[in-house]
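Coming up is one lone chain in structure tokens, specifically the form predicted alone.
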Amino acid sequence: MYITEIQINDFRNLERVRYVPARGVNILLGNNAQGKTNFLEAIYVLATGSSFRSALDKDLIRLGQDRFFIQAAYLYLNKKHTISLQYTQGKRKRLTIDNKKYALNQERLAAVLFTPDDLYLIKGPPQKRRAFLDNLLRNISPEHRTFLENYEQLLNRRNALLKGDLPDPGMLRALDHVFSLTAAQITLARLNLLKILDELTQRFYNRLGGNEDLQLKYALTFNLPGGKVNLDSIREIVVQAMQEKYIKEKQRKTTLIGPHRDDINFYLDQKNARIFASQGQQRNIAVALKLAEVEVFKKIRGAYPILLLDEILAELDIDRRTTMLDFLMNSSFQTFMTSVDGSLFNNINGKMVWLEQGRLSE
């Protein structure tokens, strides 16, 4: 998957910006606050449709318009499809693929993303961690975006019950039925995504110059029988490890079982990552597990999705920093990436662009 050109109006300080990318790597230089970020937040709304930025949509509208417009041509599996995204101040997002009113489905325009932020996912909440793991799952499976959505509605109801005087133990019986159900589904899917990630990660771990053995472990709420599980199997012990934490439950007034309570463990030699790496092994980790989510998308789907890195290299060190970038400009998938610094791209094979007030010259 690749975009052959992508056109922005009125999205944050992008006024009218045309761009024909390169098929591999494309470097946005420019100072701060001239709108780099700005365009990688454009191709990230227009492949997810929201912001990495925890932004409201009339947010992204440019100072005294009404509207943000976004619009790519792309290849996916050899198919060309043009995508556009427009909102309109107090109106509804209105999303299209090849003209036709979008709905679920796998032709849609991916991507990935990497900010400084993500490079403290190992030591960071688990919330990030688990963020990361839906994310993925979201992008290449619908299904999974539905149990999510099923889970987060279930799981308010059943906070609801508990924090009341008296709850029903009909009611929450009856809800619990369905609330395992969908728990159990989300976590067999980052069961199997992670064992997919733990491989992966390793390799790009190692390709980065990690000499350590790195293991990736899921942490449940509740204790799996050893050998192999399935989706019967996980229901019935969430069932039994909430009649266990029901007391518990009724006097914390909330849920105590379940993936949204979930973790990933990170170990090197068998030493939680967390506690034990430094942290510029820490960094090589969380740069390992956001190319292994490159991979995935390829294993899962079929091809690449687009990668978007936002002044990543000013973070690394200069030997991680061309290691990067060797393994960026012989990839088969394409990049934008941000920069201050166009000195870090001497003799690199890309296209440079520059980017000031919204503006784009290349």
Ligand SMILES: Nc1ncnc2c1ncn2[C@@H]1O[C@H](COP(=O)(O)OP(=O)(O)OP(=O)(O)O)[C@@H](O)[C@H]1O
Given for the second form:
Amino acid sequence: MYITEIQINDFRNLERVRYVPARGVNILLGNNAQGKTNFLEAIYVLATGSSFRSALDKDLIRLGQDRFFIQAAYLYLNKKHTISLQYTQGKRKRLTIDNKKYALNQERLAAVLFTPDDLYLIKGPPQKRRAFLDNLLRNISPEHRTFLENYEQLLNRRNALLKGDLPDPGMLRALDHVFSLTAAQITLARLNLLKILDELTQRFYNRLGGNEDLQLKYALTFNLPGGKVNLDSIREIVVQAMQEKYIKEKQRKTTLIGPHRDDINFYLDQKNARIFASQGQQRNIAVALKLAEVEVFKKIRGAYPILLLDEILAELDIDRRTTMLDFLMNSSFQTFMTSVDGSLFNNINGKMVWLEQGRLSE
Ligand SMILES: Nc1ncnc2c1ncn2[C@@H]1O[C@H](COP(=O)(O)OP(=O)(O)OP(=O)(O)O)[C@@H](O)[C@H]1O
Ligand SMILES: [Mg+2]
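Could the form predicted in complex with the ligand be given as well, to go with the form predicted alone?
So here's everything in the complex, that chain up top.
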């Protein structure tokens, strides 16, 4: 999919911006604090409903105003759509797609974002990596969304029971019957997704100039035998692992087995990237992972999401920078990227625009 026109009103420091993007790469240039990230943020908020930067919607409204409005026209599988999002302080956000109110919609604008903070996908805490996988799973199918919602509820109930002085064994047994099933459903979904991500991320990492062998491995709270697994075999192992951990769980008063404690490990030439990889290598693994996300989305939904890249070229050496730009220019998805340095884009076949104090000029 790609955006054919976007309007942003009173969002952060962007008062009134109207932009007709190029089908391929769009480069947003400007000094620090002029509104480049705000522009990407507006697209991201339109696509996902909330910001990657602040939890409070009211922070997104331009200071002194009481509402923001973002609207875009886009093409998805050759059909034209419009999407708009309005937020007035103190009210609920209003999202429309093709002038109708929607909460969930398979034709909604979709975006994948890379920001410098995504380094923490590699070196940060495991929640970030689990959230990455689950977010992608939710996008892949409503079924996964339900699994994840069920699991969260069951886990909360189970932990509440374990926190009590004397967990009722009957209640716990009944709960564990469904808990083990949901845990197995999520584990299987994540394992399957990781298999695809492993292959794609490796390919993109090499394509972006990395020579090392990159591997993604899923780390579980129990031992899974090699070879083929299915829902039943995983569930059986979950049940067994839960029995083994039960005394410890009662002592610790929390659930120790299940996907809420799993992780992804990245290996560069068989060494754990979290500990051994350089900053540049970690960055490129994170970028490759995001590109893999773009590709998975395309496989499932038939069209590419929009790619938003904040300061992706900073910290890259000249070779990798050239490789990165070359890759983006030759890709089929629409990209919006920011940079403070226009000279990096000499001889580049993208559309360049400038942002200055929230105003855009071409
Ligand atoms: N709600 C708001 N109302 C008005 N201005 C805001 C609001 N929120 C943030 N700003 C301002 O927006 C400005 C630009 O922010 P932005 O993060 O887009 O800069 P940038 O161009 O990406 O800069 P950098 O190159 O440093 O990343 C900041 O100076 C900030 O004060
Ligand atoms: Mg910025």
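Residue numbers count along the first chain shown, from 1. Model, not experiment: these values are computed from the prediction.
> Among V296, A47, R158, I234, which sits at the hinge of the chain's rigid-body turn between these two forms?
Among the listed options, V296 lies at the hinge between these two forms.
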